[in-house]
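Coming up is one lone chain in structure tokens, specifically the form predicted alone.
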Amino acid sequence: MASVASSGSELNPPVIQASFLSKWYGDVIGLNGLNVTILEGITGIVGPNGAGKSTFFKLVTGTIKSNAGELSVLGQKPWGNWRQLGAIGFCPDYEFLPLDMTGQQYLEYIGGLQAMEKTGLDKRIKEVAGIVRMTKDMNRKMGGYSKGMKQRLKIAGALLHNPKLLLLDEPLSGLDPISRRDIIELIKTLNRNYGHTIIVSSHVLHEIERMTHNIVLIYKGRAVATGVISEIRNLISQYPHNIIIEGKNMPELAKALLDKSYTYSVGYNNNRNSITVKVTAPEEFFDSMPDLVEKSMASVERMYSQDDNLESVFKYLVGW
């Protein structure tokens, strides 16, 4: 059985088992025979678009009812089990946020929904808009917010009610650079000040790796792999990178890369200002690059890594 940091206790049991866990629609695979355990923490759920991470998110909260195998989530089964939904609170990858509302309207209304008492929800809801940054912007409309604020917003109802584990799916997704840094600080906040175990999904392995070193690596329904994200990096590196790079005098520079040992192949994109460097040991080659790119009185404008899409590291460790 796999499992994301150190083992659990009968002090500290995981917080979701899952085993052989299976989830079909139809002739869909959504999971197939998933194993995992997630302890405390913050854990990351890496898989490319429809590995079935929000499967996996749907099941844990008993919104769906599995095919096949078993599932524990805080010591009890989801499916059916409605007493457990204040132990848990989820932020969607979807819009749903009402834009004629105000954020405070809102809240009020999430917290209806969980039947929570007016005096202490008044004061909830203060609690949580400082938590997520949005005091000053609860009394406008949430149709003027901008999509960061829209998430605060989103994230700030999934936490209303307290919960124990918080499940944020895709929840930097579309978000600009300093919205995405400021929801991947108020996510380790959540843990670290309040005590909350994350799970959080993402298709973008580098942006988990800011927040957690716990990792699941989800691909076609299955963990392929799971546990620190540098026991990951070290599986993914002895496969071949794709890395391309942009300047002037690229010919020059291919012909001292095809020198080294670690590169195996050179290849010309459109035209001879871009080349593809397929290479076996990536931090042995940026290593070299600054030595490399003198030596060949290269001018490189762009570099980066094809790989960044999930999509092919995937390929690698299921063998494609």
The other form holds:
Amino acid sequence: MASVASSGSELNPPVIQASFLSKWYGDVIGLNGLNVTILEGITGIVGPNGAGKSTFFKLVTGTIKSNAGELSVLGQKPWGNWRQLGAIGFCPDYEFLPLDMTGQQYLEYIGGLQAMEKTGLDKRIKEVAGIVRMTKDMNRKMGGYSKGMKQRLKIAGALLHNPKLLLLDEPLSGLDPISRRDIIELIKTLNRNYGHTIIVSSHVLHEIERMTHNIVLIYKGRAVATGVISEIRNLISQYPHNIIIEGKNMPELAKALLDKSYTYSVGYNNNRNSITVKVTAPEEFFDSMPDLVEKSMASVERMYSQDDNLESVFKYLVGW
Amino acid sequence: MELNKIISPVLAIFKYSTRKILFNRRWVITLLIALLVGVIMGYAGSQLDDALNDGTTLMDVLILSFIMPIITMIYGTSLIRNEIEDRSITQVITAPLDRRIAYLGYYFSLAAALSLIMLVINLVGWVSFFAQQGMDGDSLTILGSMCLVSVIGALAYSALFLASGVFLKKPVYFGLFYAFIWESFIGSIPGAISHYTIKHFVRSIASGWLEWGSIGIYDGTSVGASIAVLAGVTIAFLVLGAMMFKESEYP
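Form predicted alone done, so how does the form predicted together with the partner chain look?
Shown next: the complete complex, the earlier chain at its head.
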């Protein structure tokens, strides 16, 4: 079972440990034997819509019950364990803010639910409003907030009781680029300056990459890869690679490539001077290329792999 | 300190939900119903001349037997169910708070808001009728008694309909069946079956306190037994609803 953690935190016990965790809704599978260990720091849960990210968060917060497997959150089972929620802050991916209330009223309500004392609560609301940069807008009704402001206030609500573990489900979804940048910076600040362990989900890899190098890739309810990005990149060699070759006499080169056992497919791109070759053994491919180019009398002007970024890793791992 | 951990969240839910009940767009429905009561009882007050009997009968038929089950059904079935549907329930179920305690917060807010609404409707009806017929001591007894039984009824109906919002995905269908078929129709036919309604016990209590109109001649259960039954029903549905709320999953 792979672990994801920030550097230097390996000595601490896991924040979350799931083994063969499964959850299904009737015929629909939410999680399917998920195995993952998450340590302190920022961890990104990455997967396409419907992969099971939100189901995982709901299991962690105890709003739903697993059908099989084990889940330990901060050393305890979450289902029915309401006391543990004092150590968890959850910001879901959906809209639920009462739009007729002001930000201040909303946080007072959340503080009440958290049984925070009035004087401490007032101070904390000011502090949290400052952290999420909403101080000026706290007395405005939330109906007039932009999506980014609502997102910041949702995070403020999750932060209010100063939880050890912060769960942010798709916090960047639907935001404009500036708001995305702000929320990414906020998440990094919350971990770096305030010490929160943060689990953040997204279906966009490069956004997660800007926040953390610890990721869990989920697809169809399973963790298809976990670890730091460099480790996951090493997995590339286990999956077919797409390599784009541009130059002259590409049809001849394509024919030569098709004769090779490592070639999975070859296709033209926009014109006959550019081909994409999918190979199952990239190292073998690169070794054989000089000979192939010579034999096919091709002239290669540019050759590059589409696989040098996280997006490609993800696509490989989930079979896209 | 531990007590504060219970009182503070319950108070937060109470304030939040009461505000929602009283100030959401459905207040228009409440206003229209209050106006309807005012118009009907105002018109009746100008036509009838046996003030105590007619006024009591009108308040019984119009408010206790008809409007109370409907109003409580409208608000009760939707309070928790709407939060489950729009997922705003998340903020409650992810708070470090025993869900059974949270459920009590919802119940208290519903019962308080519905009691207030019923008091206003009773007051509007009573003023509309008795302002024309004379507001003497007996009429004040009618108002006081009707208000009190309305509050008792609101407590029981709230427990029933709130629980239905946890048990059922479409509690309004149950509410409509219960309010219109069970309470209004089954509750009106002769025989013991009509006793299996909240309305029966509410009217029984009123009949023990008032000697006028349809209530005065109502052949009901004794006041003590009726209060005991309603208390039992209320507690039973509260416990059932709270347990169900605790054990339910909220995907």
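Think of the rigid core as the biggest set of C-alphas that the two forms share within 1.5 Å after superposition. All figures in this text were calculated on a predicted structure; none of them were measured in a lab. Residue numbers count along the first chain shown, from 1.
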{"property": "Large Cα move at residue 247 between these two forms, threshold 2 Å, rigid core", "result": "yes"}
{"property": "Core-aligned C-alpha movement of residue 19 between these two forms, 2 Å or more", "result": "no"}
{"property": "C-alpha of residue 261 off by 2 Å or more between these two forms on rigid core", "result": "yes"}
